[in-house]
Amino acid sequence: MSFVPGQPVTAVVQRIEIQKLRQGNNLILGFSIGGGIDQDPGQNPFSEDKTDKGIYVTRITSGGPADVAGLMMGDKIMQVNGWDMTMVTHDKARKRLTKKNEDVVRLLVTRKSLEEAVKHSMGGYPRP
């Protein structure tokens, strides 16, 4: 999904909902996060045009709260608790993941493979 900045970004999301799991003072997500506009977009595994500066799922810990959530590797974080992530620091995403006192994220996401299929479902059908 290639954007440019400042104009409206049209993406097909999908809705990911994950309790922290509490270990002593700490609330596990279990996945890692990359990019960011203060990173080098071309460095991005997942980036196909390498421009985009998104923060994007890195690791997923098998058997932990994102993978029994449905999160994977490679989505492209849009929001966090209502929060846009498309224009923030690596760091900025990373404290937005990590408040200490919500114990619930709620994500909107979006990855390739949710916008290959409502573009293969809309090639299948005239448009009005």
The other form holds:
Amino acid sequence: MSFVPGQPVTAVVQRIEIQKLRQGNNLILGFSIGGGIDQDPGQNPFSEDKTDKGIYVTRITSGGPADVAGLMMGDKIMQVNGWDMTMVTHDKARKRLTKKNEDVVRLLVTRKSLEEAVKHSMGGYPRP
Amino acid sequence: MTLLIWRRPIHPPLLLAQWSASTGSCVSPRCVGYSASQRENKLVHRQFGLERSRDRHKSRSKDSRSEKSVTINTPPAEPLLGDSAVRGEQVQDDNWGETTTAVTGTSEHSLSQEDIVRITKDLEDSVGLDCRRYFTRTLAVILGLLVFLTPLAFLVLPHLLWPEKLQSCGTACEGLFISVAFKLLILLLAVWALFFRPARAGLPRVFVFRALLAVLVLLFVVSYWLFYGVRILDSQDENYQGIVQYAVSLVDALLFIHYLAIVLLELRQLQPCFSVCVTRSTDGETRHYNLGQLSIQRAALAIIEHYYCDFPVHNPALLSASKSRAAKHLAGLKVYNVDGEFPAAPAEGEWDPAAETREEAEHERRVRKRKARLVVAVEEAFTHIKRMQEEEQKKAPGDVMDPREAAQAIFPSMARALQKYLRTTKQQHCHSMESIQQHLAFCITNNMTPKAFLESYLTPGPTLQYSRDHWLARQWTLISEASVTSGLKDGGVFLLKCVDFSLVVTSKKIPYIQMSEEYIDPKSHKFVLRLQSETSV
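Could you please show the structure of the form predicted in complex with the partner chain, as a counterpart to the form predicted alone just displayed?
What follows is the entire complex, opening with the chain shown before.
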């Protein structure tokens, strides 16, 4: 999932809609994120390309809203409610996900298995 | 001449008659009763009061002034006597002298048994050591003369024995004369600097390296003489330049032997190799020193010199005080079996540790109280005098005092507090009245504050600080299982014994250190951010 600077990024994504769960005063989603343009990409265990500074899902609380919605550990989040997540700082990503006035977040996530499934089904290179 | 003093009051005229009959020569009251307490002195003085000779009056008035404020037990400047007096009286009891009789010695030189033993030991040892010291000195001087006169003899003998045959000395040869002269001068100075120093100590065995060097020098000179005798004297060699060069080579070789002497005697032990731990056997004071490769006797000498400078002075009164305190406790708790058998051993585990700590706390409190009073008294005493300025000198010449008189003037006001403090901390035998007044005069002369004056009495200083009489340790014996000329070893132990205590010395070798190297390129110091946050949402 490396990108060439100046070229649009293409990826096979899955749309996941998560309903936030109210716990006391907070709305939680039930997963943890890591990564960001201000973080060290080499430490990311889930990325294939170790220069990828995108936001990745690092942990999922089992039984939580994200688990129910089908989010998996290691997914790279491309969009949150229409907002791009491939070039954001870690804190910005957190803020986008935890807006208090939103009850639901619609994520576009990508993972390796998606690419392979498409390749397998289409028999080759996904046409842009 | 033995004098008897009767305690109970006796009819004065009778006593006087007795006294004047038996004491034909003038026995001043100061001679009498030196090894007894001050109270005896007072009694004798009162009875002597009828005889008013001039010196007796002076001494009596001095003592009567001392009756009021100063009752420091040790009389001035009589070391042996002072020690024996203190050892006899462990517990200060003012009623001690009431009903006893005392036999005083002949004059102010009465001695106790222990001091006699000590003196004879000192005498016989010093005689033996002196003999040996003179013997080695004379040997060294003879060897030195031999060494210095040999090159000169080498140069002079051909001129005396076969002057006609001898070739005349050319320029190069005369140049060699100058070099011989200066090298001999340098050798003389170097030998004087290294060997002719005042001896620090008398060691039990011969100093091995020095003996070896002396033997080496002797062999060397003898071999040169042999060669000279056989090849030059017998054959009457005419080549004078060769002879002069031979003499120059001798002096050069002697200088090299002197270099060897410096390395063996001085340089070898500079690098620390051993760490020795010195413990005093009576109170456990411990110090650690670093020594180089030395023989045991030289190491012992170095340790004793450090002892005099570092260890606080040995105070036997402190040990007996703590022992008597402990004994008092145990004594108070004896358990007896009333059925008529032997008394059971005192129950050791049943003493009251709380009581002992209580008593120690009380002792501490007493010491602090006395110290506070002492500080106040001394500060007040110091305000009584001030240094006189130049302008005032003309105004009042009568009241001017030199430091000694000033010290004597202010001493009585602080004497009582000082004496009480010294007695509480069991230091009273270390300081005589004379030494205290001397110290006070010294402090006044050098503009020291009361605190500076008191410093030497508040803490026990190193042994050197006190006068020689109170050192209590002058003759040392080295006790060692290994030979004293062998070197220090790892784990070696030896003892340095003196009359009252001993120093236990253990030596440990400083380990061999294996060091390796790691090179760091200065450009390799680079840093990156390692932020790795994981936020749960």
